[in-house]
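As a starting point, one isolated chain is supplied in structure tokens, in the form predicted on its own.
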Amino acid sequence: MVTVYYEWASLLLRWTHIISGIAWIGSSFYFMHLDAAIKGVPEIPAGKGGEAWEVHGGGFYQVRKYLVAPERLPKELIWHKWQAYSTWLSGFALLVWIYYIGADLFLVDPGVRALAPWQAAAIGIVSLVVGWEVYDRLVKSPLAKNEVALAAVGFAYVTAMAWFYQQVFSGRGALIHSGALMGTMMVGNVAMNIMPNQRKVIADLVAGREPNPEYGKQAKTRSRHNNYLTLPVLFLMLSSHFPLTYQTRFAWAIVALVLVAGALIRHFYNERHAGRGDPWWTWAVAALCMWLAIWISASSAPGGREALGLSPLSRTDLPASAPKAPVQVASIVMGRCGMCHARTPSFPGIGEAPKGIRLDTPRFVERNRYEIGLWAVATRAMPPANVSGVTDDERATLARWVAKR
């Protein structure tokens, strides 16, 4: 029943952590477009505000912004703030679940930086703490002035923390926490600038003072950041499940190529909500940082480009006639990956096969060799960590096995 009970804790946190990344994601997105959208009109003095009109679901909405606050504060007002919080706080609990706790197989990789489980995750955790801070002490200093200045700057650190990471994790540990670190700075944003400051807003509402404008240029500044890093942490998060995006040693490279292209694309869509045009050589841009990505990738993968010419439609059925890997293949695989992913796994803390895969036949080690091409001999990204310890000689018979095709 352990396994049961795991299996659906990581379900529910993975749910959880979805639903609130949707509800984040989504009204961060809708701001942004409605910030672009307004329009002054006569009540709302020039450059204090604007108002947008919609329609949705049948019925028209008219919706005003003061920049700074209106006159009287109303008797109900909606927060936007947990969409954010439950984000990172459920994004923080899969973190632990799955790479604190499981550290010597998804976090260490003794051939990058032989760590103690312990000491992965206090590094893991310290430097998302630092992080902020480093982020929060930029955005607060003069450099700020000069936005673009800022992103260079802005760009170039997340770029080396990337690099960082990649030096003491595993390569899926590294893209997992560089998004997390992104991740951290959106929520700090809110959780330390742009709510404060809205609540400072509200305290001299309530007192009869004006309030100050820069609280809410600040948690402007702070809400771009927010939107420009989206679709980058989105990638991040989304990498761990394909090899070929972190089993390189120029991982560090595909982060930084990432951050351009979803930051291009998020810039297209603000200024064409914004009526200032359409962009497009945003897109060209963005498709040649994919096409670097992918590029860096297959180049430079471990187990080198023969076993990625193997198309996923190679796989076989399995009726009782179906053909069987060669002896040596079969007994490398099921030696090596049956543990894992078996019937009844037998490796501590696996109670199912991973994604269903099962490598305990000849017949089924055949079946999955556009698999074990990609995972064992391209990436090298299983058996995590090299924890069954396959050998270079055999890493080579199975690469000789997935070339026949």
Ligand code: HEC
Contents of the next structure:
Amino acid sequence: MVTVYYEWASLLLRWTHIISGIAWIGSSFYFMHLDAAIKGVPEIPAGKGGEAWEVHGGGFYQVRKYLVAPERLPKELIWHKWQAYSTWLSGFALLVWIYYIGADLFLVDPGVRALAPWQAAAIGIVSLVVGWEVYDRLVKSPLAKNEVALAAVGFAYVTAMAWFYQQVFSGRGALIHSGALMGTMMVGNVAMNIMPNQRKVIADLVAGREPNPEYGKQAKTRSRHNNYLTLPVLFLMLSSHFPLTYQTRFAWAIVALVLVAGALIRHFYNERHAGRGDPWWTWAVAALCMWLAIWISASSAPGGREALGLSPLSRTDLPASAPKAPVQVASIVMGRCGMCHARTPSFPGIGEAPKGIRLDTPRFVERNRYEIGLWAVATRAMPPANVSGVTDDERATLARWVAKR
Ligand code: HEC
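Having seen the form predicted on its own, I'd like the form predicted together with ligand HEC now, please.
Everything in the complex follows now, all chains and molecules, and the chain you saw is the first one.
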């Protein structure tokens, strides 16, 4: 029964995380679009806000923006903060659930650094707190007066953190922490800057003082940073399912390229929605970045490119008479993978064949040739942290079998 609870808890946590992330990022996109579309109207002088009309779901909306605050504070004000907080809380819970509780499989790679699980978890948590602090100080420093300089330093900083994570964690753990750091910066912006500034403005209004427009400006800067980070963060959250992204010495470079590509695509839409034209070059540069990322992943995969030639469509069916993998191959795979990838796994803590992949009979081994080529030969992402000690010779045998068409 433990397996059932564990599996369902994993699913429910992810479900919560994805739903709150959609709500948060959706409203971030919405408000950036709205902001860009707002035009001055007679009642709201230029530079103090404006108005936009929208049509949605059968109705027309007239939305007004007051850069500082309206003259009178409305009775009911809708705040947007719990989307952000719930995304972070559910994300952190997932980080603990998968990477800190399962540190020996997913976070620690003895080939990188032989950390005890608690040490790895402590490094992860401290890095998120300190990582936020450094970013926050950067944005408050005089450097921030120059937006381009701040963006360049911010980019170098996140890339450096990705590199640092790669020196201590498994590739997968490094990418998820790079994403978690960016997500923490985004939520920190909401919790430590945007919300407090809005509260100050409201307190001033209630007390009859004129609020300082600086509060609103700061909040807008933070909100713009969040907007540029959304796409890279989403990529990094998905990366753990794709070993080509993280099983390379240059995973940190892939983070850097994805940061540039994601931010450029956001930039395209921000410019377009503001009516400043369509900077199509952003797509070209983003595509170039992604092409580079793909090239890096293939050319630095630890097991070489040879095993990457198979098509997933080459999978065989599994009737009783389906082909079997050669004895030598089957015995390696069944011996090194079968303790987890079996109908009833014997590895402690694994309740059912992970992701439904069974590798406990020669026919299942043959059927999963593509998966074995990708996960165990080219990227060496399996077994996790090489717990069952697959040797280089064994990987070479598997590579020859995978490469044979
Ligand atoms: C210690 C147990 C263990 C061993 C040994 C192991 N795996 Fe896995 N495998 C897992 C777990 C756990 C997952 C699910 C990973 C996740 O949740 O992202 C997995 C996932 C996979 C996947 C599916 C990945 C996906 O998301 O589509 C493949 C393919 C795979 N393993 C192949 C292998 C091969 C080949 C071997 C042997 C060389 C192997 N595994 C050895 C635990 C193991």
